[in-house]
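Given next, in structure tokens, is a single chain: the form predicted alone.
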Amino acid sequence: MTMPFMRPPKKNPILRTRVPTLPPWTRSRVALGLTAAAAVGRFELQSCDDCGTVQYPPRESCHQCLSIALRWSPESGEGQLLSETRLHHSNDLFFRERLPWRLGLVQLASGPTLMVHLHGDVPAAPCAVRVGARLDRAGQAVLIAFPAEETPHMADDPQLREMTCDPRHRKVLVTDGKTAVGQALVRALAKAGADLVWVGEAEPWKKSPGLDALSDLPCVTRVPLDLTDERSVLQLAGELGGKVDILVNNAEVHRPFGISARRGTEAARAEMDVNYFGLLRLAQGFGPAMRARGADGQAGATAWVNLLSVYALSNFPPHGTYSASKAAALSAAQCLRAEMRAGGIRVVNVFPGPIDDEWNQTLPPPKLSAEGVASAIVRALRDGVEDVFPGDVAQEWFERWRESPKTLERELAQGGT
């Protein structure tokens, strides 16, 4: 049984400093379909439309009938562990630092036989297991076998923690504690076992409801942070950049206007200054230090979370300028993900639907609560996914966008939601 994960010791400055390394990450274009599914928390394999064969590893054609009519289909992951081994030596730089490493051979109920990582609570072969897809430090999909039944402290398995960003015993910076979502995030992170939660506070002379109550939590510290002020960002980065394990950028400005429904550009400028340029200032201030700390073991930096919007995928005309600012932030976040990959830092983009706040009062239900957004972010960190779509609206919007972006654009232009 996995033992509870204890608070890691402080880094010894006399010992060798590990340089960030990545597991083998080269994949073929067709194999990236497995990664695309794992990025949103799904385990999918190729299925042949002509003969029904489920195959692994991914190929350009069906290994049974040579058909190219292949599609990615969800898998239950149920299977049987046939054999296992424990790796005690490796020429790969990433695994050499993390030995021993447990591996196994699993036959899925749907047919394919897989080489997988083994969770520590999986019994000796033969036994029933369930296989899931996770993203490794390089951001590529890998397969891991879990015990068929839940066991205590499963999330604390050392191999699994290499593929997730569980906030337990980690230090987190939440960039805006004045909003309902920010306050719900702080409470959720504290409940999840975060060691320290720094809460950013712009314009501290303005009293915000609920913010003082956060200070009563023993792990919470309020810090001055204004994303529109480069000096404020750089000053805090100088103080905390070498300590932050998870950064959650939830600061945003939201105004429900279209492009031509309001004269002037002041509202759009305010949205861009926080939603887009604020992300750039954070990336320039905190990015280098976090990327360099990706190899600090259990005490290392691990994740960067951006609170975006499902409107970033396709513009929602009643919130046109806000949608545009979030689309710009999404593009910047994709660049940030590529740059942070070298340090093994996972960039998690969160795309909620309408949140039940003052800027969405006129939108009909269903709307997400602040607590719903916070729990989705904590769950994403624990599961190690890259893209999260909390709520029914976001899930439906995402599926429609995947099926036909142009159709979704037309529906939204005609007043659909």
Second form
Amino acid sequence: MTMPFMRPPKKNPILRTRVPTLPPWTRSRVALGLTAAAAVGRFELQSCDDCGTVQYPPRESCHQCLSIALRWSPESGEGQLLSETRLHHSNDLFFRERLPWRLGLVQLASGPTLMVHLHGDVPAAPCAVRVGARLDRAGQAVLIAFPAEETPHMADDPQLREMTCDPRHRKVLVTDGKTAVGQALVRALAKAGADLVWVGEAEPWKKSPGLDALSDLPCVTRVPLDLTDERSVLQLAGELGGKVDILVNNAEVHRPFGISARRGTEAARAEMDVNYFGLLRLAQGFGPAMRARGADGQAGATAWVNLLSVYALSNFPPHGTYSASKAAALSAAQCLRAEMRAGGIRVVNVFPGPIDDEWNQTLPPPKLSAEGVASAIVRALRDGVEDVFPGDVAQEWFERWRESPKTLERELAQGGT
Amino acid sequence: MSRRDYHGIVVTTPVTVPYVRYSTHGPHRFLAQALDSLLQGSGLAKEAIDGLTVSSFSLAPDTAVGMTQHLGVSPRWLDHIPMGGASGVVALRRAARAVQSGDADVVACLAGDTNRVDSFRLMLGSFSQFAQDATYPYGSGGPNAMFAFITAHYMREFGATREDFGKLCVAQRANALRFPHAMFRKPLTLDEYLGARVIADPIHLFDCVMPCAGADAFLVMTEDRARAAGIPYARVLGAIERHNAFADDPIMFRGGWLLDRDDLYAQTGVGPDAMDFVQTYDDYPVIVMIQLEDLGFCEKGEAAAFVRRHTFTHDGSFPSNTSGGQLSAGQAGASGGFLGMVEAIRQLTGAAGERAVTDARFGLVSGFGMVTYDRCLCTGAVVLGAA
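Got the form predicted alone; could you also share the form predicted in complex with its partner chain?
Following is the full complex, with the preceding chain placed first.
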């Protein structure tokens, strides 16, 4: 039975901070298919189009019929635990620091035998289990077997926690508390058990009733933060940089229209200044300290969340300059992800469809509520997912984009959504 | 077409380049010493070696090809055999056919590896693509976890106990005390075995081999040539190999020997009861038990009872791994696949000294190699007979 994760004792600032180590990172190109699926919260294995064989480990051809027509297909994960072990020794630094470590050998109902991390609530072999794919601290997919039935406090399993970014007992910075999404995020994070939520507030002389209402929450602290001002970012980073465990960058500027409907580049520049340059300023201010704290106790630094837009994947001409700024932010976020990997910090990119706010007034439903975005982000942190497409519109765009980016571009150019 | 037997082919000149725990030297050095020992032991000139096989993990980026230039030999037949624990059996099979067909007259079969302080750890992550993708990221850093699964499953299914595994380890240590090249020189008691620290439950310290550096080698030639040169020899009576057997078994509990043992004993003309000793591949004791079953010494699932009935010491009942096996002699990389072979040749040529099995006429050597994912893929066995 998993023990609930209790608030870790306060850190002694004199003691050395443990340097982050990562589990083995190298994978063959074909094996990265597992990571590509796990990054969006899916468990997929190779199945053969010709004979239907499901196989693992990933290969370049079907081991039954030698076909090369292999497809990554959703896998239920139902299987049988054949055998288990508890490692008390490892040559790998990451695991040495976390021993003992439970591993299992599982045969899936669909056929293949898998080596898996084993959740602590799985009973002794043989027994039924449910296997899922998760990203480990190195950002690569690994398999973990869960008990067939839900158990209390499942998410608090110490091995599973090495693959997730649960906000509970962590300190979170939300960069903009003045938007509806920002306020919903603060509430959702408080509810998820965050110890402390710092809420960024630009131009504090402009009153924000929604933000004022949040001040009643005991864990919330308002902090001055203006992403367009490097000094503001660096000053806050100097104060909080070594304490932030999860950073959620939800600050954004969003103006409608494409290129020719509005003269000049003022609006586009304002969008870029927050959506792209703001991310860079934040990353330079907060990134290094977070990366150094990736193994700082049981609830150390763990995740960086960027609120992007599904328009980052393909330009939505009626919101053309906004799309461009989000595409720039996506590119920068990929760079940040590569740089944060050394500390085991997960960079989570959130790609919502249109949110039901004033700037999407003329777009037809379905539109996402601020609460919907916030709960999708908390869920992504708990599941350890790295790319999130909340809502039906985003899900549909993502599928269309995966299928054919060019087709989606043409559809959007024709005014389709 | 029926398969040709190995009649007229012999193995000679078992040599061991003494094992050391760590070495700063390259594997080429150990392999060269092995060849030098073969020449000294056989009295043959280097030019007489016209066939060569090489087995080594640490040789990369070289292969057998590069070794010819290192060693200054010009063989007319060459094979690289990267099959780990099956290398000895497979090298013998390849070499025997080369000699039978006239492609080579004298084949030197070499296996050796170095072991730098960090080289074992570095090798593990790049052992195979499947290891890199599907086992190494899980932290066991090597085969311990996989053999823990296999051992735990075997214990559950067939009722073997840690005491049974321990009996094998203790007996092999007793044998090792009479093998001058063994790395472990102290007796091992069952209590020490049972009390050892846990590595990956149920695998404990003395279930694991110790990586080290060293080399082993032997020669393959015709019986006529060996007799003419006055080189003591053992006859090759039968040999089998198999790869990726029982691929549909979800977890390993049997190996390829089971598919080919009837073939082996048909070639040999005698059955398992006739064996005077057995050299099993002992990377972990559970695998010894699986071999005892699959090679026909007892039924599937009855190895634990078999172990309880025998002593496994060189001077007792069912002499087995008479030089201590890898568990007590050490595992010098691919040499681990040669250890049983050179020991069997020694036993059958009167060169086993104080650990000699009395009047040994038939000996079986088994090989088992290459855990690329969840099981060992290469199995093989050979029966040798005294001259």
